[in-house]
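As structure tokens, one chain now follows by itself in the form predicted on its own.
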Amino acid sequence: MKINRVLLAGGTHGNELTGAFLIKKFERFPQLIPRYSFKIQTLLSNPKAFAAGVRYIDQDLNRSFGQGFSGEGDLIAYEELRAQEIQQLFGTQGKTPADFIIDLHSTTANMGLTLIIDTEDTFTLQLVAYLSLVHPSIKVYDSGNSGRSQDSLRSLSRFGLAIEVGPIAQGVLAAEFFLQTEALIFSILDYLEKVNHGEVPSLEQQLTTYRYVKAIDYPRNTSGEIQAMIHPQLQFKDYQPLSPGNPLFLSFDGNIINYEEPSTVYPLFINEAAYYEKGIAMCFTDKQQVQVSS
């Protein structure tokens, strides 16, 4: 296997500034990127949304791929047009197809430094296991069961992942997360260089992953209006166990709504600001131990 082209994408959501400004930094100071055996291309994914300081113009770009575009007459939303442009450039049948995509995101949830993968194939597991040794604080979220492997920007290449960092408010830069994300990018590129030179380290280890189970919404009335908030004991507790009987929501009249399902789960994206419109209060995951072998 040889990596010929890597795509670094940021600003897929226009108000997530960590990724957008990292792309701008790399484009302004290309000499800061070491020389690799593969070509690195950068992409400010949603320039109109970035300029306007909003997540998107018409619809979520990161859910606009893989739609089987049939012609401009069928494309209405700006993000549909943008997704088509990106796919025609970097998709597997594009003009400059990417072998690996790194898509940069930030979240208002307390997810620290998270790698989002869509599959647990050998190549991906070896990569994230290596990264977990270099950056022990990272978490690995397997979103494969969520359907994101079909409609996200990272789905355009055979291999890829998203980096999600937070908590960061929308429209805000945080130097600590900016630097951590940059360091993680270079660790990924270093590993891909090792792949090209046949120098991949031999890894035999247990890797913790958090596999998507389902998303849940806030309690709502018949008009669709939210009737309860994330319980204070759960707020900012991403990746922490949520067991039967634990507080889940707090209604406006002070009633506690407990988690009543039979098994312990590990919530992610708790109270993510961008997910209110999607009807998602959090995502439930299962914590798994995966054996990584060379």
Given for the second form:
Number of protein chains: 2
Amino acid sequence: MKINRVLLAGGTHGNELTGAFLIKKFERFPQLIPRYSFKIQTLLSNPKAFAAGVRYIDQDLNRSFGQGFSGEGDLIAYEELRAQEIQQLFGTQGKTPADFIIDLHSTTANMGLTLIIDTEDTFTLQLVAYLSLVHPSIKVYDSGNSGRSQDSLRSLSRFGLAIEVGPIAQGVLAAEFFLQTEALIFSILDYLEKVNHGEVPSLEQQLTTYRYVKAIDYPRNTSGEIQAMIHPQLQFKDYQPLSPGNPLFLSFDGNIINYEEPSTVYPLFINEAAYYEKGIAMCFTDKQQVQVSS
Amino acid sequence: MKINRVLLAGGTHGNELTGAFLIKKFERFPQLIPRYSFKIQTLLSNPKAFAAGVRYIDQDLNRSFGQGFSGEGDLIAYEELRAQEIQQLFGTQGKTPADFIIDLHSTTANMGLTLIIDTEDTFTLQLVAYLSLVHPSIKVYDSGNSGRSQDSLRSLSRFGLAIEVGPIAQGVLAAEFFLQTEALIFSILDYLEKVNHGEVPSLEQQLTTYRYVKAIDYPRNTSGEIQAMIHPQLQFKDYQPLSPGNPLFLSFDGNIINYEEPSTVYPLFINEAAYYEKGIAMCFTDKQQVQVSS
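Target state, the form predicted in complex with a further copy of the same chain; input state, the form predicted on its own:
So here's everything in the complex, that chain up top.
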């Protein structure tokens, strides 16, 4: 296997500044990037949304890939058009196809330093196991069942992942996470360089992954208005077990709504700002032990 | 002195959900509010911005008061029109003038539970001193020199204050701060009730206030693009002393920019998301000891 081109994308959501400014840094200071046997292509994915300081202009760009395109001319959503452009450049049939995509995101949830993968194939698990050794605080979220393996920017290439860091408020550049994300990018690039030189370390180990099960919404009234908030005891408790009887929401009139399903889950994206409109209060995941082999 | 009407406003910035949903709670559950000798009027100040999940539609509503109105008809900014409406209702010459305004805000900065006042008159200082006894973690920020004493919603009434809580990401409802803000509102209402009954406690004490000195911007290039981020050591350090030689910014190419002015200041609103476009990286304040007397 040979990696010829790596696509480093940020600002896929225009108000996630940490990734967007990392792209700008890579573009502005090429002398700070080591030389690799592959080409690094950078992409500020949604420049209009970035300029406007919003997640997207017409629709979520990271849900706009792989579905065919519906609109035409003036009727087409900006992000649909932009997804076409990006696909024509970096997709498998594109002008300069990316063999690996790294897409940079941030979240208002307490996800720390998360790698989002969509498949648990040997190549991806080996990479992620390597990254976990170099950065022990990393968490691995397998979003394969969430739809992102079909409609996200990273789904354009055979291999890739998203880096999701938080908690970071929308519209805020967070230096600590900027530096951590940057270090993680270089570790990924180092690993891909090892791949090209046939020097991949043989890792036989257990790895913990959190697999998407489903998303749950806030309690709402018939007009769709939220009736309760994330319970204070659950706020910022991403990746921690939520067991039957644990508090989930606190209603405005002071009632506690407990988690009542039969099995323990591990919630992620708890109170993510961008997900209110999507009807998502958090995503439930299962915690899995995966055997990584070479 | 008699308080006849208190205006409780929230959602003055549409993406500061904690205050907006407190207004909705007060409107939806009037049975949860004790009876007072004054009337409590509630206001979701910027309903269009709240519905759109943004700070404002055309311009910052909390900078739109007290300046005369420039536009007409279709040309008028939505917030200018809205400011007119609010003034005509609750201003000193309005239909139901407010004697006291409480305006609810949140910030992405680590301001904890902050009371923003614009004058240090005896009435305001006595109130704030009382609130500090009940809620010892409170900080008091005097923004009188910042312009807010002229153009903010709270400037409509002779007395009033803003409650500013954080860190909270824009677009996020934070239960812990929701509950703390609510408790603080009730303490203010309790105090105003004491005023009406002539039962104001006589407080002779020292109070710490942080007085606005000036705002400083991020380092930018000639195109206005940010060149550096808040230094990780300064992030979330609101209300802590910043002394000559302390790190202020970290540039994208790795250089530390230190604070080089001669005297120690106390920065607030460090890395507030809404202030990037205003050219404000933080506000410098002076820490003052004020003698409160009755």
